[in-house]
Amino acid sequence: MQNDSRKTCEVCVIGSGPGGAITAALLAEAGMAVILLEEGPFLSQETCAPFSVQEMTMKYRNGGITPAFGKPKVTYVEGCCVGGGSEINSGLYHRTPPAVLESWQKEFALKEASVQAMEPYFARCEAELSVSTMPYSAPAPSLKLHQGATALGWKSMEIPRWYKYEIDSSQASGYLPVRQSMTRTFIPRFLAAGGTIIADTKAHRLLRGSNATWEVNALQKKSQEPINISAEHVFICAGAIQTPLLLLRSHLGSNVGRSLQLHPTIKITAEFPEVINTKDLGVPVHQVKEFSPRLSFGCSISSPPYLALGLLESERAEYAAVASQRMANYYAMITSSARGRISSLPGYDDPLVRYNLQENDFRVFKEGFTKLSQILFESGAVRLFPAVQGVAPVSSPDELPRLLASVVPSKTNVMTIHLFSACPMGEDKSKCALNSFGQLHDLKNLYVNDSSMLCSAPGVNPQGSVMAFARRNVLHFLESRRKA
C-alpha cells in the first residue's frame, strides 16, 4: 500500500451484509488478500437494544424510512452497518421455493440452479448459521396468528431462524437466544483469515485501472477524506438499491436497475383483551402459507416504537403507550409482478427509486386485509387498526366492507423490508445484468453477489436465497481461478 488514502488488494468486496460477508469470508479463507468496504459503522449487537429507536438511528439507512415513488409510494428499509440487514432483521429463514428455482432456470436461462444443485449450498449455510426452530414456546402474538389460522383450517407453521439458543437459567424460557448475524458469524471468520474491514466509507465510483485492475473511489463519511482501492477483482454486495446505483454512477453494465422487485406489505395492529406483549417478547416466528407465494401472513416486531408506527395512519399513535401490552403488529405480504426502476441523479448522493403497484396488487391487498382480519378475530382480537389513512378501528368482521372500500392507492400505507432483482443473473442477456454466477456480462473481474442478483421475487424472506447463491458463486469463482 502506497499511503493511507491508496490501497491495493486482490479482491475488494463492497458491502458487508449477508451476501458481502459470506463472499469476503470465503475469499479470505481461500488465501486471497481481501478488503471489505462498508458504508455504515462497525457496531456489535450489544451496542443498542434490538428493535429500538436507537437501533433504527444507528443501524438503518435514513432511520429506516426511505420512499420508492409511485402510486402509492412504498416505504422500504435498508440496513447501513457492518453486517447489513442481518443485524436488524428478525432472522427468519427460507430456502428458495422449488417452483421459483424452476422458473428462474426457464425464464432467465440460469444455469446450475436446480433444487439438487442448490441443496449443498443451502445445507452448509444452515449449519454455519445454526438455523433452527425455538426450543421453547413461541411468543404470544406469534401463537395468536397460528391459532387463528389453524382454527380456519389454513396452513401455518413456525419458521426457523438463524439463532443459537444458549442455556441460561436467568431467562424465563431457560434459554438465551443469540442471533447469528454477520457480525457473529462470517465477519469474525473474515477477520481471522486476515481480511481488512474499512467501515464508515462509501464507494462512489468504479473505474478501469491499469493492468486490467479496477479502481474503487470511496469517501470516508466522517473525515470526508478520499480512499482509492486498486483491486484485481471487485464483488459489489451493497444491496438491491445501492449496488445498481454504484454501477449506474460508474456507467457500467446493461439491464442494471431496471427490474427492481420487492414484497409489498400492508399491516394491521391488533388489540386483544389480555396481555400478550411484554418487554422480553422476542421475535414472532409463525407465518401463514396457505395462499403463498401470492399472499402470506406473519406477525411483525411489536416493540412500543413499532406499535406507534403501526398506529400512525389511524392517528392513534399515542395509544401504543397505553395499550402496548395488549397489542401486536401483523402483516400481509404479496408477491407482485411489478418491476421498479433505480436512477442515478447528477449531483445527488441518493438514488431516485420508482415502483408502481399494479391494479391487481390492490385486489390482492383487499384479500389480504380480509383474510388477516379473519385470522385475528378468530384468535380473539377485539380491535384492528389497519394501516390505511383515515380508517377507524375495525371491531368486528361485519365492519370489513368499510375497511375494504378505503383500500385505494391514495390511502394505503405500503412498505417492504425485502428488495431484490435489480441486477438479475442468467444467460439471457436481454433480461439479465449478470451471467449465471454473478459476473457482469462482458465485464471481466466484476461481480454482484447480493439480493440484486435474484431473478425475481422469491415469495419468501430472501436472506437464505442470497447466502446460498453467494456461496455458490464464490466457490465457482475460486474453482475457475484454480483451473485457469
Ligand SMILES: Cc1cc2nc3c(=O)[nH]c(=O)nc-3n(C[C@H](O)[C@H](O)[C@H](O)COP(=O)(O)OP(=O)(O)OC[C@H]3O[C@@H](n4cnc5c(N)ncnc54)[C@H](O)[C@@H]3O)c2cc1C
The other form holds:
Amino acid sequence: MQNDSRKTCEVCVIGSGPGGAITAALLAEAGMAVILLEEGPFLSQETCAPFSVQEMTMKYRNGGITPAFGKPKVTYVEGCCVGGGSEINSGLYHRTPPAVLESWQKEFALKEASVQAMEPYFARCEAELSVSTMPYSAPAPSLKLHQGATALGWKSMEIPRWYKYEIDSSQASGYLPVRQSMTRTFIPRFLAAGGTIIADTKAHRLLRGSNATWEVNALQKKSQEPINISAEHVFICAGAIQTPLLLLRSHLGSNVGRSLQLHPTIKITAEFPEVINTKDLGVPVHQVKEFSPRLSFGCSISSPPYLALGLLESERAEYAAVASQRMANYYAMITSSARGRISSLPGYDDPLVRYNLQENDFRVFKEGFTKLSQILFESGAVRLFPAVQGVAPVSSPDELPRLLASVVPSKTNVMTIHLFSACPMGEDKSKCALNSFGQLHDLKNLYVNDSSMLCSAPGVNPQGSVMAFARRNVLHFLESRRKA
Ligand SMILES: Cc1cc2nc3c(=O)[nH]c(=O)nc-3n(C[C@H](O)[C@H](O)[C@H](O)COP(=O)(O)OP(=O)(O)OC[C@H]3O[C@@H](n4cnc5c(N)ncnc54)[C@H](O)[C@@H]3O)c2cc1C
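Please could you give me the other form, the form predicted in complex with the ligand, since above is the form predicted on its own?
So here's everything in the complex, that chain up top.
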C-alpha cells in the first residue's frame, strides 16, 4: 500500500496550462503512468462567468495583478487553475511567424524548427482545438477597430480562435461560442487515458532521488500537508515565471530565469456616441497588423470590471458605471528586445521579477498611442481615456501632443498578458537552458515544456507557439524512448 503523501509514477507533469495539459495527455495516451500536479483549483468553465470579477478571484494568480519591478513597473497576469491561462484567455490564435522561427534557428541554434518542420504540429493543434473564425458578425467594438484601421489604409484582420460555435436559437447570434480551453480538450483526454490530476497542490522543490529518479516535493494548499512524488521523468510546465522559479529554488540548470521576455502593452479606453458594448459582447477578434511585429493593435475584454480598470489612471473608474455601454478597451502591444530576470528570494513564495523597458520602447509606445488614437477617432470615438496617470481625456487629434508629452516611464501604465523565454531552447549552451527538444542541458529526464521554452518574444499571441512546440517535444521524447 502506498502512503497517501508518497506517490510514484513514470512521469510527473508540473502545471496544467496549455503546455502541461497537452504534454500530460499525449504521454498518458502513449500508455505512460502520469501524475499532473496543479497549484490551482480544478474548476469547470461554468463555475463563473467569463471575464468577471469572480473569475479573477477564482482562476487568476494574485487576483490578476502582479508587478515586475522596473522603470516603469510592468504588471502581468497569470492563470492559476487547472488549464492555466487557457481558462481565462481570449483564444486568439497565431502560428509562430516564419521570420521568428528563422531567428530562433540562427540565434539559438534551435534544431528542427523550420516552417516545414513545424507545419504538422500547428495543423494538428488547430484541428484539435477547433481553431476557426466566427460564423457571425464580430462584436461592435472589434468592428470599430477594423473600420478605423481600414479607412486609414492599414492591414486589419479577424484572428481565428480556439472556439466551437454550437447552434443555439436562444442566443442573439444564433450560436453559443464555447472556448476550447484545456478543461474542454486535453484535460478530459488525459483523464480518459488513465492520468491522475492532483489539484490545489504546489510543487516547491525538485531533488535527485535514488535510482536516477526525480523527487517532487509539493504542498497541498488547503491542508498544508506535504506530498512527495517520485518520477522517472519530470516535465515542468508551470508557466514563464513559475517554471524558472522552481528550477532556481531547486538549484537546477543554467541560463534559467535570465532572459524573460514579454509583450509590453499600453491601453486606451474609448467612448463612442452610440451603444457598442452589450452584456453578451463576447471577445473582440480583430487585430491591426500593419506595423507588426514592432507594434500591433487590438480590442481587449471590455466587461464593466475591465472598463473600470482601464479608467483607473484617469481617476474616472466610476465613469464606467455610467457610460459602459458606449465604451470599450483597446491596446497597443509592442515587441521589445529587453530581457528581464526572475530571482528566488529565500523564505518567500513569490519570485522577484525585474524587467526594464529599453529607451526606444517609449518611442514605440508614443507611436502606439498616436496611431491607436488615429484609428479610434477615425471610427467615430468622441473621447479617449489613455492609461497614463493624470492625463485628462483626449477629445480630438489636436490634443494628442498633450497626451504624448505625458507618456514617460513614471506615468505610463504598462501591462502584459504574454510572458515567455525565461528558459530558452537551443543547442547554444551559452544562452539556452534547454536543448532543442526541451530537456535541460546536461540533466537527464528533466524537461521544460511551456512558454518558458520559447527562445524570444514571438510578436503574436503565444499559445499557438507553446502548444505546437510542446507537442513536437513530447513526440520527440516518445520516439527517443521507442528507439532506446
Ligand atoms: C488574460 C489573458 C489573456 C490571454 N489571451 C491570449 C490569447 O488570446 N491568445 C494567446 O495565444 N495567448 C493568450 N494569453 C497567453 C496564454 O494564455 C499563455 O501564453 C499560455 O497560457 C501559457 O501556457 P503555459 O502552459 O506556459 O503556462 P500557464 O498557462 O501559465 O499554466 C501554468 C500552470 O502551472 C501552474 N503552476 C505554476 N506553478 C506551479 C507549481 N509550483 N506547482 C504546480 N502548478 C504550478 C499554474 O497554476 C498554471 O495553471 C493570455 C493570457 C492571459 C493571462
